[in-house]
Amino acid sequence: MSLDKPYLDVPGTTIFDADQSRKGYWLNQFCMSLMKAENRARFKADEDAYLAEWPMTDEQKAAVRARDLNWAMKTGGNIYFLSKLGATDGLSFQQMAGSMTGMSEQQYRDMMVAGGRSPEGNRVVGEGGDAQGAMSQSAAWKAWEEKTQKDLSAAVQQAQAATESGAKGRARISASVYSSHVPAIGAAIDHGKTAEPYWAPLFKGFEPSKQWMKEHTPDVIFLVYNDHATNFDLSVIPTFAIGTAAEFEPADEGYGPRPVPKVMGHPRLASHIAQSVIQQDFDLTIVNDLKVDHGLTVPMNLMFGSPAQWPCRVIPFHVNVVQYPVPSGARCFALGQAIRRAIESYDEPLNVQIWGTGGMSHQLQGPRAGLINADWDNRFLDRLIADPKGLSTMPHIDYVREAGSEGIELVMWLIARGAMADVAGGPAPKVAHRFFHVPASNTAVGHLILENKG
């Protein structure tokens, strides 16, 4: 991938990046497992047992059980977790160290006694540093690489012929969606109450959109929305989160899971995002484990109807909109550029839409409960299509003045607008489709499809 990583070329370390923490998680979450004394124990009962438990792959089981800490880190293993494993056979910090220098016990202590290790000779690959060189392996990582090598240069050998013989180009972003995401609009398709005569408008102004994406269904969809309250409670609350899983189960929100399919992910378009958007200086929570709730699917159904399995893959992309300080509409605004920048540096020709969901206006609580502002919306979704960086400085305030307290998840959408090609100079989207109704239970439902021209 067309990512900046200067660190590559850094000998005898391994950076741990988003791309490390996809491929280690389950290896990580094992390590933090043995916080516990009760898991420490079981598991020097009975080593095999407990790591059955967990879905790593046999290579990161391996490294485990030979306890050779650099395999562990080519496997995704991060130091600071696999220092938990260290910890649970009882070894310092300087052992843990010590053992993957291939230098005795004894011999690292004396060099950190003597200052440690130089950078002189160590600073870039193909110096003259005493770090240069393959790392020190176990006999297991050997005979482990001697097994697969055969399979692995016959993978190799396929990968280039596929790299030379398909389709050069990269990731584009080809539309925008944008949706409210009412959980009453989930509970109506999970009941059947679609043409019941208080829902039927509704659903009859999505049919056009469902038609629209059957002739342009993605490969990808970055779908933002916000969690409510469903992964991310009080003890912790992201302002920007990216789901990198392979998979996203649907969210119990009290009323059990919705009947809706798993949600598969796109970890390695996931991960690249997240690596160039904080590059970009846009602080990203990484999320490798995460249900979705109502804010995610109900969009999905909305465009896609009922099907058995989703049709495409999605990034889920929280954004904090409900405890403040949230984001502001420029800083969503601009995010979506850096979503866009990242995306179109993608050495994949994937097809990827970009969905801001949440809103319009409403008012969950209090005694202002139920408030509505068609006018506004409407007004909203007008400068969304034709001023979207004029709209992208209306301070909070707006927001909760005229829309409602939880109106103000409309920031989301700003994201999406932002991601949009005439925002970097090309030309203006088209609008495909535009529908707005009221109410969905409590909530002004806005629908709005922008085709990138070209």
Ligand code: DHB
The other form holds:
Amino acid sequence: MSLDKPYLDVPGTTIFDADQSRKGYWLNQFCMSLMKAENRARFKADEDAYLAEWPMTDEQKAAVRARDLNWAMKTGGNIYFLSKLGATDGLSFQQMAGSMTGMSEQQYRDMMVAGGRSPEGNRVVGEGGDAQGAMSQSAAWKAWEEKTQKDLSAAVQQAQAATESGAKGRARISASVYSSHVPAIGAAIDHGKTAEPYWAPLFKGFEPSKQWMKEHTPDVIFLVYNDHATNFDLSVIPTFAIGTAAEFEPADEGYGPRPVPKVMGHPRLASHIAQSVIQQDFDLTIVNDLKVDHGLTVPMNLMFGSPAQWPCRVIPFHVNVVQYPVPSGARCFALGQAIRRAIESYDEPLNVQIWGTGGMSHQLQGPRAGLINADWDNRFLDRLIADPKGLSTMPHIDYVREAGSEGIELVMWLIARGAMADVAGGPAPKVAHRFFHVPASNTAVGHLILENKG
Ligand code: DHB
Ligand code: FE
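Could the form predicted together with the ligand be shown next, to go alongside the form predicted on its own?
Full assembly next; the chain just shown is listed first.
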């Protein structure tokens, strides 16, 4: 994988990136739990019983029992999280850091008093510095490694064989899909109302889409949506957030969770995208635990119907359009281009679609609720197809005035559009389907499928 991880050859150092974070999720969550006095007391009273409550790996639990911080970090632990374990044992940060160096507490303290460890010879693996040796290991870790060596060599052989026989190539974006995500559409599906006169014309407009999707099922959907006060409450609302978990349950938005399958993620590709996009100077929030709301599940139903399992993996990508300031159209369009570069640098021949959801015109609040602007919406669709760059410079106030306060969701469509090949100098996309319908609940429903050619 062509991930740019220049920090891998820094001696005696583990950088906590999205891959480590995913690996260490439950270990670090366990550590966080020790911030409560009551949990510390329970852990101290019976470590095994307390650890049994956490879905950590056996190795992570063994590393915790051994209090071997190097070992814990190897399994995904992060020092700031692990420090809660040290604190529970009454250790200072200096004692914890020193415990990983192979020095005695006194030796480490003396080294710090004498000015600290020198970077000379410790910048790159293979230089002659004093941090170049093997990591200090507890007896428990050594015993663990001996025991697992056999399994490990088998796993390495297997991985090598898979790499050699595996198909070579890069991921590519084959198409983008745009759709409103009105929750009432989900309710109509869940309550068997799709054939009612109010709903039938809407679902008819998505019949060609379902057919198209049968013929163009991707491996992965990069699905841009906004969390609607579901996963993110007002304590934290990230501007851009990527879901790196292995699975995402449908959220309970107050009516009970929708009866739709859980969404299977693609942690490796998601981590790769996070790494690449952040290195392109977009600040993404990495989310390891996320429940997905109607913003994501309703478009899935519109495109796939109601299967027992979703037929592909999904990377949820949240954009804040709830609390101002929300990102500009231009920022979203540029982000889409960065996402395209990230996806197309992933060394596995995956077929990836990128979806933009939300909109079109709607206002859900105040005396102006119910605003619909079909002309404006259709011009938005025209320009999204033929002039996305020009469209991306439209200021927020135009969305609000013309398409209603919640019409601002449409900036998310520019992320998907920015990821299409023509924006990077390729051929113009083919419009495989276009549909517009008023109303669904409070909203004008718009829908487009754009295929990348070649
Ligand atoms: C409606 C539309 C939305 O996009 C949404 O998030 C919630 C409600 C509606 O039209 O009712
Ligand atoms: Fe919405």
